[in-house]
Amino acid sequence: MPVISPALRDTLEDLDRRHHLHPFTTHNELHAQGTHIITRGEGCWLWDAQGRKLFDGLAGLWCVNVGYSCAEITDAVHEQMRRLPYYCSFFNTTTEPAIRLADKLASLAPRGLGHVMFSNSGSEANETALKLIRAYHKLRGQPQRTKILSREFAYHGVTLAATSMTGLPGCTKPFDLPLPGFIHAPAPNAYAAHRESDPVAYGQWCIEETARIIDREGPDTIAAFFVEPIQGAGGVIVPPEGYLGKLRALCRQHGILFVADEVITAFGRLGEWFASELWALEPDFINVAKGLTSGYLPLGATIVSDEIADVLIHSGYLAHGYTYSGHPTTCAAALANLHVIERDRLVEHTRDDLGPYFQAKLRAFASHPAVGEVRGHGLIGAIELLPREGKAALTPTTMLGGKAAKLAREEGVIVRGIRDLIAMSPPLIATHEEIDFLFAAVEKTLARLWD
């Protein structure tokens, strides 16, 4: 594809500036150095305004599981857009997409969730489940169960709700949110609590302490858990050994409906189809989007287990839904995509030769003097950086990850600042060479920090 001319290149940056509010953007900052303006994707590269060419060390969004410009997904979108572009799952009537997809992540999905309910995004997915999870107790005569947990660190989505779930400040706080109701436990970011030296230990605290917040709000009180196995836009918080079983445990003991947040480790990412399987955390509900689809479309679900799902479909009228729940066209895309991860082997190739040979190259990088930690698993990581002072130096206002993240594209890869961290989760059909650029950028990237 040629290189956009500058004069159509101002013309876009102008018409970016005049009318569009980017999400997740401080504006003056965007426009003062000009809008970067993608035109291409291939595999895991992508091509900007001005040519260049660069690999996409996040998968978009986490989400480009199968790459950029995959045949197989654009074909099967063209063909369902010729057939039948469009027609809602209201009135007793749905397409054939929606079924098949439905049928296709019940057989995927740990056994006992058999039921699949379609929106829009991982927002919309989470947003579902709270709704189905106060109709469940309601339907059982539980209605004072409405409270809901979720963690520091935590993203849920950008919904009035699931923002109230997110355990991040920068989302919250410009809302004045969350909602009451909503509860934040401690997550295991052993490292930001300097607790890095004994990382299990640091996570039984954190069980310990939400089971005193479970007590403090009444057990009979909570509806439900809203989990991360893998914390994403947190920073690529990994649970330490034990953890997850005993929040699923203390779960249980109180009645407490456990949700996995599955919006980024599902379909492979981790070298399993769900992280929920990583971890046998045999969840209530998992909700998933980004690698459903490949990000190709917007496509997200809510998968419940068939025994909320019999409570549910046995008590009548059903009101909720969205428009587009369960589009054919973003269900066929779907299709295409898990028949690519499947034939394609990339859950296995994640998990038996990608992923490790990923992390071996994010794990180098731990005695890097600029590196605070390393974390990851599977195809996802995360480096702390640190300034030349030291860990004691930092602040809320270092932001190490934003600098680093520029001075990576200019080394011609993508990848996330975060606070004082850069995260990472590349294409699952990345190769080894291409690994080794993703890690020989991120090296220059650390000297040039330090410069």
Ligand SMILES: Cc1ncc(COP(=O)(O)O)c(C=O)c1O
Contents of the next structure:
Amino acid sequence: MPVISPALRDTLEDLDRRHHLHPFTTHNELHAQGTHIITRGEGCWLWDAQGRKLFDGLAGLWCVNVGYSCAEITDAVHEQMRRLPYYCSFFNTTTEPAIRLADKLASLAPRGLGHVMFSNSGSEANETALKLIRAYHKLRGQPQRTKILSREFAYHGVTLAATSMTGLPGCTKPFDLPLPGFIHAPAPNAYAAHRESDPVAYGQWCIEETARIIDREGPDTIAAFFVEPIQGAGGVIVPPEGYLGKLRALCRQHGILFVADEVITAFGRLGEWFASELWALEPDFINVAKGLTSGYLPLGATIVSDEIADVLIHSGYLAHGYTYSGHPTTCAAALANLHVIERDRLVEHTRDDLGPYFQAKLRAFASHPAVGEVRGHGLIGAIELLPREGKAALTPTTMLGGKAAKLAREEGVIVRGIRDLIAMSPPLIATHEEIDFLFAAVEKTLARLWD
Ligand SMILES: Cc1ncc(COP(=O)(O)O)c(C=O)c1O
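Could you present the same protein in the form predicted together with this ligand, rather than the form predicted on its own shown above?
To see the whole picture, the full complex is given below, headed by that same chain.
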């Protein structure tokens, strides 16, 4: 076991405290509690510096779809590193892994989405889509289409524009965002709106309100609508029946491009390669990252419709891209990862077996006294938590999710705390016994929540 000595652990924690600014962290709290240092991963399990073994119920950050220690990926990376560790795709060059991955993604994506531009993250995949959309409308003689619609509770990343699309005040307010021209429509979060008894009717109200926003802003000033099919970091918000289809139709009616942000939902998590297939979204763009390499290396991709790509291809110089766009080593990791997902039929396995098993276990918590609602699809799920006094006693500061996530870690599993809920998205390779272990730990967590 990779237990490190108490002296080394102290040294690392001290260095971390002194020099490391962490993402999405309250530093005072971190420094008071000490950093949780993870040292090893295998399958669905992680080991920390104390030698404790934890089940990773979130698959890293919703991304380690094939689990840790997948030899096919590490071998492919090693082999590519030895042969050609880096070359760019600028100025009429590229590398074989970049070509093969673009081809692979085009073959997996829904029909008509046959072009790919690479980046390094989900934020950059979204940022790339934003720039291609502006260029496209300008080339098509509609330069006034610059406004971007997204939704409350959305999470689209952390660059200035991606944060502007994000609909979580905790992410936008500290930075005086959104930028002008970024507009938020309501999300179908019936539970937060106290409309959980009729989510379909609430979804319909969201559509009508979105239509009013489009009219108010002027339909021909709106460039695109960015949509996570299931809103992940905003609290695993599952769209009610009919909602996404109506949203898609509304965009089509007004010439507003429809962008599926599938950074979490692609590559099997919902039992399809893309959630866009699940809900027949026919998007103009699909943006992916995370599960594309199962998190082994940073890689984002913006998958573009052939119609839009055709306009961009015939417009001269495309002045966008990153030093590491199509990095051969990250693309080799993605190709190996996609091969494993296909070979082991992880998408089908999630759809037919593990996903339904996970959802059945999740739904069993619906009647628990500390639970207000459960929701999910495939291998993603959330449990809304209640205080002893019930839902009416929830406030913006109750934050039961953080408390529960901490307890769950003591019970041996990692889940994510968000507001008053916990979110889960285990690796697609989990066994039934491992899912049982996860939910047994959740059960013990709930039993301690009101202590
Ligand atoms: C739906 C969605 N879009 C974009 C992002 C941002 O991705 P990254 O952190 O790789 O920039 C995330 C990250 O959680 C996400 O969930």
